[in-house]
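This document starts with one chain, in the form predicted on its own, laid out as structure tokens.
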Amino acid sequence: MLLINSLFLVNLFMKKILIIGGGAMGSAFSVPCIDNNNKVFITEPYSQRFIKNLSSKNIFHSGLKINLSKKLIFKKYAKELFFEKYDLIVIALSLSGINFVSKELKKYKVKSPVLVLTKGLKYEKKNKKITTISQTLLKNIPKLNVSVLKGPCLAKELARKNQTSVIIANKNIKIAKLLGKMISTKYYLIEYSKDVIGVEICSAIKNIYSMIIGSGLSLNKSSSLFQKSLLEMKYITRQLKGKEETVLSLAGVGDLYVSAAGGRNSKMGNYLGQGFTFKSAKKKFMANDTVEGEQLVREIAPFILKKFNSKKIPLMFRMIRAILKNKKFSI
């Protein structure tokens, strides 16, 4: 109750947000935060390119191809960052940065609410189980107040203030709604869920299924693959202790639609549908692109192949085989 009351006061008086991660999504997320009259800071631990972008006079982001608001305050990543108090800390790093930021938050005893934009799942070899990002953070910092934000959001469209709808999940729905009030605008619309695990699972595995749908090469075939993908997503979400109905939310079907309609995963799927193997397509057409679906396949395949019935999720098994064995993908 104390945390909820403090967040309520934050919404009335103090709105100080730190975004960790200066890539396209983290930087685009600053736009509605600033438009909702928050004082927004952004930092970038790794990329010299984005550090240069965000610290420049015009704040031109080379990934978004847009000048960000001059109200956005860039801070060099250093331990001193965490000596300040924030009303919200937003994690917008790649999946590989989650362990890093988790250790940093623990080291500096951060007590601010945390909102995770990062999408992905991790496979714990020692425990032989799949964990979500929120579970990874809570494992290291049990008392951390973690919410996750997912949904069909292309960074370039958000940065240009195109209408965007996303979903915030927290086991305490009141906290999720208070965070939503802090960042929502007329063009940035928020829905809410208590199914944190389900939202994270859907937002991750849709990257694999968007490759599958992209392989269809025609509307007829792709629409059929879309329907079959949703059935498999329901099964996987249920098996991993998420709620089946979450697949029909913005984190599931909404995000899947955006990724399948246009994105790197769908683009790779198109090449696979043409008969290229993953390695040949990557080398020839997408050498400099990150394909999140492929990364996720390599991360969770050991668990999926051992724990799941191939007859229940045949599309997923075929995509895993195509990527791990570098075989042609066929339906």
Ligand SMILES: NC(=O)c1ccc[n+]([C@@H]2O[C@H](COP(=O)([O-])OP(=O)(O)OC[C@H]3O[C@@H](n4cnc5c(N)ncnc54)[C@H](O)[C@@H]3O)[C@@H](O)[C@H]2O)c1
Contents of the next structure:
Amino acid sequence: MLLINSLFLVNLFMKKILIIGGGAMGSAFSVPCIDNNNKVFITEPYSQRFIKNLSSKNIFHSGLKINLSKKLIFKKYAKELFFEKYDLIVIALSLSGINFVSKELKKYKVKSPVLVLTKGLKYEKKNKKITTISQTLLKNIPKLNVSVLKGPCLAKELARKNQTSVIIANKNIKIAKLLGKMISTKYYLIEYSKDVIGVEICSAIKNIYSMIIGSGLSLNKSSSLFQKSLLEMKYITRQLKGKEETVLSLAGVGDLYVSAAGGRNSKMGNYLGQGFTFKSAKKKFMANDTVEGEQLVREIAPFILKKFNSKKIPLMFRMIRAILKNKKFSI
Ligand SMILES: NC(=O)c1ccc[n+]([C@@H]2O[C@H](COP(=O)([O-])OP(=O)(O)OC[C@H]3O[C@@H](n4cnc5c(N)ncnc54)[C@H](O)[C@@H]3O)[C@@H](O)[C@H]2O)c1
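Moving from the form predicted on its own to the form predicted in complex with this ligand:
After this comes the whole thing, all chains and molecules, with the earlier chain placed first.
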């Protein structure tokens, strides 16, 4: 009887979480969710490689190089998935998957709260505007309860339960805190913000600034680029209607540090600093790597070049020129 009662209690507090996106980040995110006693489902709509990983017996993830918990439940991506009610749906796809998932959530009239891990911005050609991911989702589904989670988090480290601090933003801080309670653990620490736009802008543009910092080639030069990058990030965040102080949060300077210290963006920046053009560096050294900073440059350049003053954000303008015109990057 006692056992039945305690099982009932566990189930009562156990939340149902669906993670859409079985790449490195979506899969790593399942680790604290499971440790916090949630029932965690994961689905993969796009990559055969991740489907194979997640449906294998040992749940070995080829990106994380780790066996995931047997408690993680893999679900084939299908419309039936959305017939169930979840306490939380997590979006962990790359930026290129956002339009797809936005249409799907609308089609299946999803009412569960949504938490976005994806980092990036979109340029709306029609309205000539830069939009964040939460704005893109809300435009499609105005009543969606959407929060964003960003910050310095290498998926491989989180999957190995290294201490990681991130920030959840929602205009309604109570909702952000409820989500935080659902997913935080001793090693996954959560901070909160109401500045959804600022958090999204910072977490996206840090990919471009980590390329710029990576081009420094020496710690002295990179440190000075780091300081100048922060000033430009403050300016851009303010202009795009985020809060300047968010640049000093985990989503801004926190994430900039981890990306500049290591990672694909700063690696590309390093080649640019050595005098390679973007195309030659990509072909020669990083042919199979996604460089998120480059993708973001291409996405937002039409807006930045038109609406911003090059004297206010000279580093950004030089990086845009280097990538779009395939010119050497010099500072
Ligand atoms: N919020 C955080 O703490 C945090 C930390 C690290 C990374 N991220 C972000 O998470 C996102 C995913 O990163 P990752 O390291 O898991 O990348 P990954 O390459 O390992 O996985 C990418 C995921 O997106 C899917 N995808 C790719 N192209 C798609 C398309 N055209 N349509 C639909 N789905 C598509 C893949 O199938 C896979 O599920 C990125 O935006 C990254 O910046 C967030």
